[in-house]
Structures are given as structure tokens and as C-alpha cells.
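In C-alpha cells, the next block holds one chain alone, the form predicted on its own.
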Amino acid sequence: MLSFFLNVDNSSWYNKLRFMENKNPKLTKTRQKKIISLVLAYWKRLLLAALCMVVVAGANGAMALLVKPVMDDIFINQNRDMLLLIPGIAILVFFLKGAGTFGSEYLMNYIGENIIRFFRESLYEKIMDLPISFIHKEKTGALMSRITNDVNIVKGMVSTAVINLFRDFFSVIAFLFVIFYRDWQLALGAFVVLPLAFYPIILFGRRVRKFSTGTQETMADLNSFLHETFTGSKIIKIFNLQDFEKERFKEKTNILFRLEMKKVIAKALSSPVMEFLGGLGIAFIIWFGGLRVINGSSTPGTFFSFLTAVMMLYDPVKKLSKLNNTIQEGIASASRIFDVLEESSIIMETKNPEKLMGRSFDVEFDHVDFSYNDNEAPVLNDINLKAAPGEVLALVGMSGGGKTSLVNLVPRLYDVTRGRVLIAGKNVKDLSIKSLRDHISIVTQEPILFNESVKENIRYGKMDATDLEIENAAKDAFAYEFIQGFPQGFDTIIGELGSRLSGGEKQRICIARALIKDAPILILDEATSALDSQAERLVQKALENLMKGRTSFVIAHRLSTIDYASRIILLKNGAIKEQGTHDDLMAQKGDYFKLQTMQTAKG
């Protein structure tokens, strides 16, 4: 079957497609109970919706019942009283059906939208609470797809599927009543074929679930690809790789197209197969029921009322196939959602964490080892280092030496593999994460800003800051002057990631944000390495204001920018190779001397 849809069998997208088809996610009992409990939380609306569906089902049954008096009393017996009564009853039946349909759909969609809102909020909260390692190992587009695409598919399962399930169930009960009420012998014959109609529901439902999983994962991959290429559009254009990226995009859409078509085939086949099986039942009823009318054991009205009920009965049974497809898609999406919601965090607090109090702290690394994964070599080896309160430590060395990994352990973005990180003599694992991070500020090489006003980006460091505090922070960061030059001053929207600002301007706003937080521990991760000389001088002045009185860790690429450091720590291959003042290290003529000499020669 697979080779029928695909012309080749050795391409990368073919292999990926086969891998996705083999995945068959299951919604465990625990996850099922969670979804059911979410639905039952709205039991009053659910009950009212069920009553509305009973009304719809009753109206459907009444429509089938009305066929007999229409045929026998109006057309055959020509009863004028019934000619007035039955149309009035029909109007009432259709009104009740319409009101019940509206009520059930409104109530169930209300429940569905609330559950989707719960999933979206829970996913976002969970992702925000998970450690940075989780964010780094997952694709941004994939996480976005969970919150946007997957939850919408779950909505179809929770609201649309439940509506149809209850409505079709009650309709089947109503039609069964009509069928057996009209002719129980003919009804038994009709049920010979009916069970066969359920087979496609199971067969095609399984295939839809497999292809739905592949579709959702491919869509997540596509979202991630779009996010990366749109963000990196400048690099793509400079390197003239537009055609390359276009081909990559076509390959991904090719996979998506084939998965979607396989899902379409599975969905499209289920209904015709069920209709054919239902047609066999209808053919039998016409033959056997017609024979009974000819023999005089039944009336035309009874036969047509029975036939109408049977034909209307097959319709909800046929819909169960599509309903099952929706449920299978929802199961695949719900499984992906719960995979994130049930992700355990490796950064945990103790049962009764301490709160970090005070304004001046020392920071100590006590025999610290660290690796990103258990099966990888350590990034840091036996680090022993202590920074006194207010001391400025400069961390230098070649790329990959472990500088950023070391400072990331202080705010517990990662946890040590062995040893301890101590602040004021307290293990950071014994402190509440909130109070720990409340006492730490960071300025990174890549300025992280949000598509808000300048004012709100600075206020991010202290949410209750006044406008005057924001202006003072901007002045200390040497940002006030250029901010005043913006069209709306501090109210100017700076664009996504600060795209409307220069590198130096973005960095100084980040410094203003760190200043207004006024944290006693400061981390500067190559905060000036991406700037030109003029911007670097201004940013360096702002950093000097920021570091006053704070225990600071400064990762520096250019050694000329760290002459103010109390101590210089040279890391090499994850270990401390040298430490001391600039003059001490130059006198040793070791690795620091070589780095300094190399940069001076280049300069």
C-alpha cells in the first residue's frame, strides 16, 4: 500500500515518513481520567447539554414516526383533520430539534473552549517552569505547535466528538424504539447487517491515529523550521541560500502532504464502506418489508415509517466512523500535550527551602563537577573558587573552556553533577529558587528584549518600578540620551528582540534592566564582545556603574576590557589553570600571557 502512494523508497523524507507511521501513541488510563475529570468539572452544563441532545434525538424519532400518519391518514385515508394537525406537529418537532441542537453545541463548545484554555495555560506554565535544559533540547516551533495546533485538535475531541457521541447515541436509541415499535420482525432482519458497519470504525480509526501523529510532528517540525529561517533571514540572504532553504521547505511540506493524503484516504474510505454495508441492510428491508405489504401483513405507512427510521439509524452509525477519526486525532494530540505536562523537572526545591536574605554575599564553588548529560564527559572538573562580597572575578579562556557553564550554576539554570555551589555559606539547592534568582542579575552577549516599549523592557527588572526609577536606571546605563531621541521616548516600541535598535543601544537597555533590579550578584556573559569600539566604551562605562558594590562574574572575550577585575580566572578544558591579578598572570608567562600577547598582536 505504501509503495502505491510513493514513487521512490530511498529518500530521507520516505524514511522519516515510515518512522512516523510506526508510532502509535496511547492515552494511558491516568491521562484519560485527567481529561474526563476536566470535562466532569462542568457537569451542570454537561447535563444540560445531554438534555438538549435527548430533545434532538426525540425530535429525530418523532420525524420517523410521523411518516406513518402522513402516508396512511393523509394520502391513503385522506383525513382532513390530520392534514392540519400533522404539519403543526412537524413545525414543533423541527423547532425543538433546532433549539436542542443550538443548546447542545453552545454548551459543549463552552466546555471545550475552557478545557483548551486550561491546556494552553498549563502548557505555557509548565514550559516556563521547566529547566533551561528542556528548552534547549526541544525545538521552539515544536513547543509552539503543542500550544497552538495540538490543543485545537483536542478541542475537536472534547467538544465536537462528545456532542456527536451523545447526540448519535440518543438518536440510535430513539430510532431503535421506532423500528421495533413499527415492526419487530423486520427489525431483527435489519440487525443482521448493522454490526458489520462497526468494523470500518475500528480499522480506519487506527490508521487515522497513526497518520495524525505523523502530521502533528511534521507540523511541529515545520513551525520550528519557519521560526529558524525567518529569524535567520539575514544570514540566508547574505550566503545566497534562499534556493537551498526553499528546497528544504518543499521536502518538509512533501512529507506533510503525503501524511495528510494518507489520513484523507483513511477518512474517505470509512464512510463509503459503511454506506455500502448499510445499503445491504436497506436492500434486505425493501425486499422483506415490501413482501409483507404485498401480503397484507403491513401497511405502506408502517413500512415507510420503518424504512425512514432505519435509514436515519444508519446515518448516526455512519457518523461514528468520522467521530472515531476525530477521537483518534485528539488522542494523538493529547498524548503529545501530556508528554510536556508530565515532564519532570531536574531542578527541584527541598521541602522547606530557605530564603536568601541580605545585600552582600560571597559565592563559592566547592569541588564542583558538571556535565550536561550523564553519558557525556564533564564540562567542569573539580572547580574550587570563592568570590568575596563585592569582588569582581573575570573568567577568561578559549571557547569551550566552561566559563558560561560555570556561571549558569549560580542561579541554578543547571545543577552541579558533584560538589556544591554556596552563597553566603548556604548550598543553592537548599534555597528557594525564587529568592535565589531575586538576588542575581545577568547581562548576556545576545541582548534579550521583548516587543514592548523601552519603559516596559527596563521595568522587567523590577515590575513595580516608577517612571522616575526607570529614567534614573537609563541614565546610569548611558541610555537616557538616545531613548529621548526616539519618536515616543520611553514609550517607543522596540520591535521583536529589539530589532529597531543598534547592538550598543540594546545592550545598554539590558544594563538598565539589570540596574533597576539592583541584585547583589551580577553575571556578565561577554556583554561587550559583539560591539564596536565606540559602543563598547559606552557600554563599559555603564557596566562599571552596574558592578559597583556587587559580587560580579565577568566572562570576557577581549582581555583589554577586564583591567578593573579584582581577580582573573583562566579556565581551560573545564578546570582552573591560572588565577590572580593581571600583573601576576602576565608575570607567570603562562596561558593568560599567551592569550594577552596574541590579542595585542592582532590589535
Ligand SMILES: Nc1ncnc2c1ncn2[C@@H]1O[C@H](COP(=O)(O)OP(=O)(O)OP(=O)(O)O)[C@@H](O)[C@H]1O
The other form holds:
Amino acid sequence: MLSFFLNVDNSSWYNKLRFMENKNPKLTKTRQKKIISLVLAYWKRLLLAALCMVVVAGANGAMALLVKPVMDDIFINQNRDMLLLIPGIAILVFFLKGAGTFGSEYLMNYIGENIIRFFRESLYEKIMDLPISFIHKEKTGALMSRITNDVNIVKGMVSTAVINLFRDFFSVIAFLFVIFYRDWQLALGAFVVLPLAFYPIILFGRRVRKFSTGTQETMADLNSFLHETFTGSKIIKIFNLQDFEKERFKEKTNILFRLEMKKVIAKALSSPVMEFLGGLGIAFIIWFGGLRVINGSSTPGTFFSFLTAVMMLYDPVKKLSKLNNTIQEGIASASRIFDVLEESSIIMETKNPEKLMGRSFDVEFDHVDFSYNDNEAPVLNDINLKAAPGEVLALVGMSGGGKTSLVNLVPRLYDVTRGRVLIAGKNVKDLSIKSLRDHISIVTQEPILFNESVKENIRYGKMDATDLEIENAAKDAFAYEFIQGFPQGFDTIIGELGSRLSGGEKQRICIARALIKDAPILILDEATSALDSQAERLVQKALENLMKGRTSFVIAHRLSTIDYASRIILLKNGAIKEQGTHDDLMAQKGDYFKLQTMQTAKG
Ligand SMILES: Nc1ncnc2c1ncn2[C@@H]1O[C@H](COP(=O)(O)OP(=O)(O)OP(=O)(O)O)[C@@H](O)[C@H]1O
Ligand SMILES: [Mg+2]
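Same protein, different state: after the form predicted on its own, show the form predicted together with the ligand.
Following is the full complex, with the preceding chain placed first.
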């Protein structure tokens, strides 16, 4: 078992672990200061808690002190007054200890829970504000584990550690006082043995931290694995990959098991080792102290009071030694939390962002290049395109041509790599992000609905919309009728519908949400692709009405749905290949012509 614990350096997962640890360097000074200032914000409660802890420590010391009069006055001298007085004092001491323990636990957990809440909220706010690319990169499950798992461990560090640090530290002082007060010569002798205990504390602390970083990372990985396989369960079943995924899951739980066991061993070894070293000290005290009582230079009461203090000293010292483990775990978690909190968002506002004013804007792409990652080939190359106020532009082209990527640049879901996107002549980077997005309404390629009522999902487009406005938007999106057919109509919760909602129904709810926003710039990315031709024609009519006076980008594969557009842009491999009206492009007999003839031949 021990060799399993010590002999790990050459196994591959251990190296992987070390690599992970490198990603989380120790908490920097500024991070430490941040945590300390969070705790100190509760200084009044902290002071009160410290007072409670002093009371507990005092009571602890008093218990050890009481052993001497019990021994010498009651047992040896048989003093009857003391027989009444000392139990009375004992009751008081135990009461004070209880009250102090409760007070300090309550107050410190109050502070700890508040700090958890602070970190949870800051993490959520930060993640909400970070660009989409960050969430793609970090994986949903892993981010969730920051908010659910890591914050708890930090709480452990803050409240448990502070309690132990102060209460046990004060107790140690109280016991040391008793020990030296009772017999300083015996004390000096005993303390030759103690320093031996320090080395293992340091050693175990380091090990625990190493494994703890590993378990948290693995847990986060497990979380994202679960998230992906549960949401993708349909695909897993269809492709008969249950066994494959089960195997992968087993591998992950296996890694976790081994890491946890290493941690358990490191933790579990630290107590027995300490205890054994303590035992050596006790043996010495019995020998040396006993000798002094036999010689007559000490009394049995002094000896037992001393021994009691030494034995009671063991508990707080043990806790203090575990404190290092808790702090190391906390530091590992805290540094993962700060990694997210300190992530600098690439999509930032300028110092004095401008507000977008008015109801009608032109949108211009000026020499725009864009790539998702620095080292990847650009997905958009030198795009130059200007949509006049109120103009409807249709974007067509092969899948992967860059249509979605192009429109995502307008609300700054991503930022251009080169060039500029201008709205009403203003670079979108100079605009306040809120005001920019307030003026853009979008129906995304995948319909995204939240697990709220249908009504609330539509209201997402305009938070102060009345029920009547919501119903009208639903009517315009041709969603009213099927929504009426739901068990609770507009109040039906999306999740309760399960998979009952069809692709086309989802799309129409999303369209209603976009309609109600009533924004001057409209982006429709395959908004009607899941509808049958008849429904599409109807929704199309509504959308055309809606698009009047709004600068619109309409992406469509089915070319029949965009023939009303004032200009059609054909994107191919991230560049504009053809543009013009339907008739222009047909006359050119290029890619658009080919697509059109293919589709009409099929249809
Ligand atoms: N989040 C992403 N990270 C990296 N590359 C991406 C990302 N999203 C899209 N791409 C790549 O960018 C290119 C353009 O994709 P985009 O989604 O803009 O195409 P599209 O024209 O909208 O296609 P479709 O008609 O299939 O929706 C593709 O090669 C795609 O692989
Ligand atoms: Mg797309």
C-alpha cells in the first residue's frame, strides 16, 4: 500500500496530473489579498467569533487546570468544600465552551457561506459576460463544476480553516500555558520530542494538494462528459454507442478512484503518524513526570493536570496539521476560480462607448477578415459589403461558406480579426455593447429555448411586453394556434413538453421572440428551414412585412424563400463570390444559377 502511494512518479496519469498542476500556479499575492479582504469585510463578526474562540480556548485550559484541585484537594486532602465548588466550576466551564463553540461555528459559517455566494455570483456574472468562444473552449460541465464544486472547497478553506486557525491556536496557547504553569521543567523536557511532528505535516500537505488539484480537474472533466453524453443521448443510442460511452465513463471514474485513494492515503497516514509521535512524547512524560512525583519534587495533581493538558493539546495540534491540507485544497480551487474571474474578455467596450440612436441604420463590412482561432485559417476573407438602411440582403452559399460567422460579427458575438464592421458609419467596437445588441434582433440557426413557459420564452425578446403583445407576436409568427393546443397554452413550460415540440414549432417560437423585440436590424439565420413549404410561405409573408424598413440579413438554403431580397450575396469559402438581384445572378450563370437550377430540378 505504501509503495503504491510513494512510487507514483513514472506512471503516465501522474505526469498528466503534474501537467494540470502547472496550469494552476499557486495563488498569487493579489489573489490572496482578494480573499483576505473578502473575509475582513466581515470584521465585526470575525472579532466576535474570535472572542467566542478565546472563550473556548480558555474553557479548554480551565479543564486541564481543574484536574489538579480534583486530584490534590478532593482525592488526596479530602477537602469537602472543594467537593461542591469544583463540580460547580466544571458546569460553568462546559457551558462556556458550548456557547463559545456554537457562536464561533455559526459566525464563521455565516462568513464562509457569504463568500461562497459572492464567488458563485461573480463567476456566473463573469461567465455571462465572457464571449461565446470562452464557453466553447472551457466546456459547459467544467464551468458548472467551478460554480458548484470549487466554491464549496474555498468555503472549507475560509470557514473551517479560520475556525481551526484561531480556536485551535488559542487552545494550544491555553494548554501550553497550563503545561508550563504546572511544571516548566517537565515541559521543557517534553518539547524536545515535538518538533519531530512538524516534518510529516509539511510532507503530507504537499501530497494532498497535488492530488486534490487532480481530483478537481478530473471531476470537472467528468461533469462535461456527463453533460455531453446526457444531452447527446439520442445520438449515442442511434449509433449504438452506449457500450463505448460506458467504457469511457469507467476510465474516467477509474482515474478519479485512483486519485481519491492517493488523497485518502496521504490524509489517513497523517493522523496515525502524528499520533505515534505524540505517543513517544507521552511515554517520556510518564517516565520523567513519574520520577519527579516519586522524588517528591511534584504532586500527583500537578502531574495529572500536566498530562491532561498534553493529551488535550493533541486534538488542536492535529486539527492545525490538517489545516494545511484544507488550505492547500482551497488554494487549488481558488486558483481555478480566479482563472475564470481574471479571464480578460476579448470583447470589451472602449472607454467612452457611444450609444446607437435612431430607428434605421446602414450596416457595412469594411475589409473584414475573421478567424475563430489565432492559428487557424480565416473563415472570412476581405469581406466588403454595405447594406443600406432598410435594405434586405440575402446570404446564400454552400454550407460552411461563412454565412453564420459573418452575421455573428454584427452583434459582436465575435470580433473581426481585421477590418471593421460599421453601423451608421460607427465602428461596432466603439459602441456600447448593450445599445448595439438592443438594436439587433436575431433568429439563430439552432432554435434555443429556455425551460420556462412559452410566454416567458417569447417575452425574452422584450421583457416588458404585455400578454397581448406576446400573443400578437405569436400570431405573426404563425405560432398562436399550436401554442393554444398545448396543455396550458402560453403558460406551458417548455421542458414539460419534452420532445413534443417539433423543429418547426421551436423555430416559430424563436421567430415570435425576435419579432417582439422590434429592432431596426434583423438577422434571420435559416429561420424557417424546419417548416414545411406551406407554413414557410405563411411565416415568410409575416417576416417580409416585418422586414420593411429594417436592415435585414436573411440566410437561406432554400433560394425560393429569398427572391424578394433587394440583393443576394453568395458566399463561398469565406469570400463574396457573386452579388446582385435574383435576375442579375441568374443572368450571370455562375454558382447561384447552378444552385437555383439544382433546387428547381429537385423541387
Ligand atoms: N465556433 C467555431 N470555431 C471554429 N470554427 C468554426 C466555428 N463555427 C464555425 N466554424 C468554421 O467556420 C466556417 C464557416 O462556418 P459558418 O457556420 O459561418 O458557415 P455557414 O455558411 O453558416 O454554414 P451553414 O450553411 O452550414 O450554416 C466553417 O468552416 C466552420 O467549420
Ligand atoms: Mg450557418
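Residue numbers count along the first chain shown, from 1. Note that the rigid core is defined as the largest set of C-alphas that superpose within 1.5 Å between two forms. Every value quoted in this text rests on a predicted model; they were computed, and no experiment measured them.
After superposing on the rigid core, the C-alpha of L595 is displaced by 2.3 Å between these two forms.
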